[in-house]
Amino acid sequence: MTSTTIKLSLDEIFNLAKAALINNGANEENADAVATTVTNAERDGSISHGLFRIPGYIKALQSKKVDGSAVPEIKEVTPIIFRCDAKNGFAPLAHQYGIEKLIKAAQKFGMAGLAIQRCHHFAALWPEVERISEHGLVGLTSVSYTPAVAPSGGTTALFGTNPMAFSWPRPGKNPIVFDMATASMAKGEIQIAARDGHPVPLGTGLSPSGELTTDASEIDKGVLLPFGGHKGSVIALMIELLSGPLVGETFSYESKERDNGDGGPVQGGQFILALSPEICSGKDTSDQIEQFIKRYNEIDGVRLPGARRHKNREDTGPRQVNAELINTITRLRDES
């Protein structure tokens, strides 16, 4: 099954974006942090990320689930650890809110974390990663979502695809980055190829029967595995630790059952950690970090990590979009 497609520009996927998101309930600010985020995916070649997302954050809104109009809160609990309240908010202007109080604090007190709570993540992680980078930092963050993965050695999903993501700065030069599901695949991979018809490796997920399948159509009615068996499986239990209980929200189960199941991006909270090289170390790493990188490249078939969604980002002409998805999007822009 191949897709139909059309070309948008980077600008004209910003302001479809927004627009549906505006025409739905979402004020002027939410709509454009929103709508940076989705382009920004789009742009970078993390499609089931970009657009994609636009009808889940749209049925959140229309259900009411979301507040269009959130106003994020942050509170300042010691020098070097924030708490932000989204406000049932999505989490991109969250983002704007926090990440900037975080950053300062880091750069003068050598660490500093965020949690943030009572947002609805739908996005990739890495922007907020690297934001943190461009000022110097480590940035280090995780979500839960709902049960889509079963621990190694089960079969019933207890972990949300329980994305992490890090990056580490490189003055002048683009951070290491990376952004990867703890799940065999992302959720939104999974549903593209089951839309698209295209198979997915085996050992990705199990059929509603518990059966090893390569149909993404099957595995999106039954369950995600981790990645690397029960190492990705340590991780994912990580990684709902951390952005459950250590920042005051809910594990991937208890998301799922207090979500109105309207198909939009549940209730639930993110961690976030920066921190200084410098201040941790007592001195300049950044001739360190690049000869390591300089030997790391002369590897033959190794890439360094973030290096191909850099490589995107210098492309500013059209991007290739579904054509389905487009005429979705249009219409609940249009929609009255």
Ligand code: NDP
Contents of the next structure:
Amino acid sequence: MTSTTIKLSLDEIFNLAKAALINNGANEENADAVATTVTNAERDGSISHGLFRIPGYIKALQSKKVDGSAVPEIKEVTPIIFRCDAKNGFAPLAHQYGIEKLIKAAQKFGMAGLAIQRCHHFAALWPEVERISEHGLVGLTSVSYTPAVAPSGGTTALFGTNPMAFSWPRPGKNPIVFDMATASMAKGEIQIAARDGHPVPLGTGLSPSGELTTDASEIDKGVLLPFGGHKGSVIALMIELLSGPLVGETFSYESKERDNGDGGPVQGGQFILALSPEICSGKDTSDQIEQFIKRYNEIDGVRLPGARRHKNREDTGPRQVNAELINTITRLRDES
Ligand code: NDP
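Condition change, the form predicted on its own to the form predicted in complex with the named molecule:
Time for the whole complex; same chain goes first.
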């Protein structure tokens, strides 16, 4: 089955997303922050975290699980540790409030951490780390979610799809960025493959009866597996700890237990770290980095992580969006 698409400009994507959020209870500031995140995801070709997420964001507003008027509160716990109470709001506004403080502290002291609590994250993670690297800093972040991934060797979900993102600054150039789920495939990608009837590679997940399958809709009902066997599994475990107890928040299973099941993003935590390579190393390492990247790129078949998105970003033209999705969001924008 192939899906019909409609062309929308980036401005149309932003306006549609923002108006739909406002029509369902978000205030101007929150709707703007979420619509910007969604539009940037469509721009970069991160379509599983673009408009596709708007119906879920809106379910969370409609059920009142998320406060669409939340004003995040940032506390300076020590000169290099900030705690953000997102006040049951969506993550993008918490990032707008918290990341600038993190950047200033890391530029001054060499490193800084931001612990975000009571936040609803439903997006890709690269925006947070890229923003940090725009200021000459290394960024690292992770979030957990609800159980969808079985630890290596098991058939019972305990880990979220638990993404982490890392970014290294390159003055005047796009940073080196990776942003990946520790599940073999992000849940959004599975849902899109299920919707479009596309098979997924064997090893992506298990059916409800615990069998390996290539059928995305079966995996959507069953469990995902971590990437890379036990190695991905231990990284997913680390992310449970960093995004939960380290920041004073819940493990994935606890996030699910307190969720109302409306299909929107659950409440949880996020860990963000910023490091200054200049302060850590005591020198300017830019030339060394560029030499390394030159060698890297000289290897046949190799590309830098983030390069696909950065290339997509150069195209300022319209994007192809699933027609059924546009209809759904348009209804959500217009219904009273
Ligand atoms: P992918 O497997 O598509 O990509 C992972 C990373 O590898 C990307 O940085 C990508 O760069 C890079 N990459 C891909 N192919 C190559 C290659 N051939 N050489 C070098 N680098 C490469 O991502 P996932 O499916 O794991 O995750 C998708 C998104 O889902 C992420 O943005 C993640 O944050 C998000 N997510 C969010 C969750 C949440 O709760 N908020 C939960 C789970 C996932 P590039 O982008 O340039 O292709």
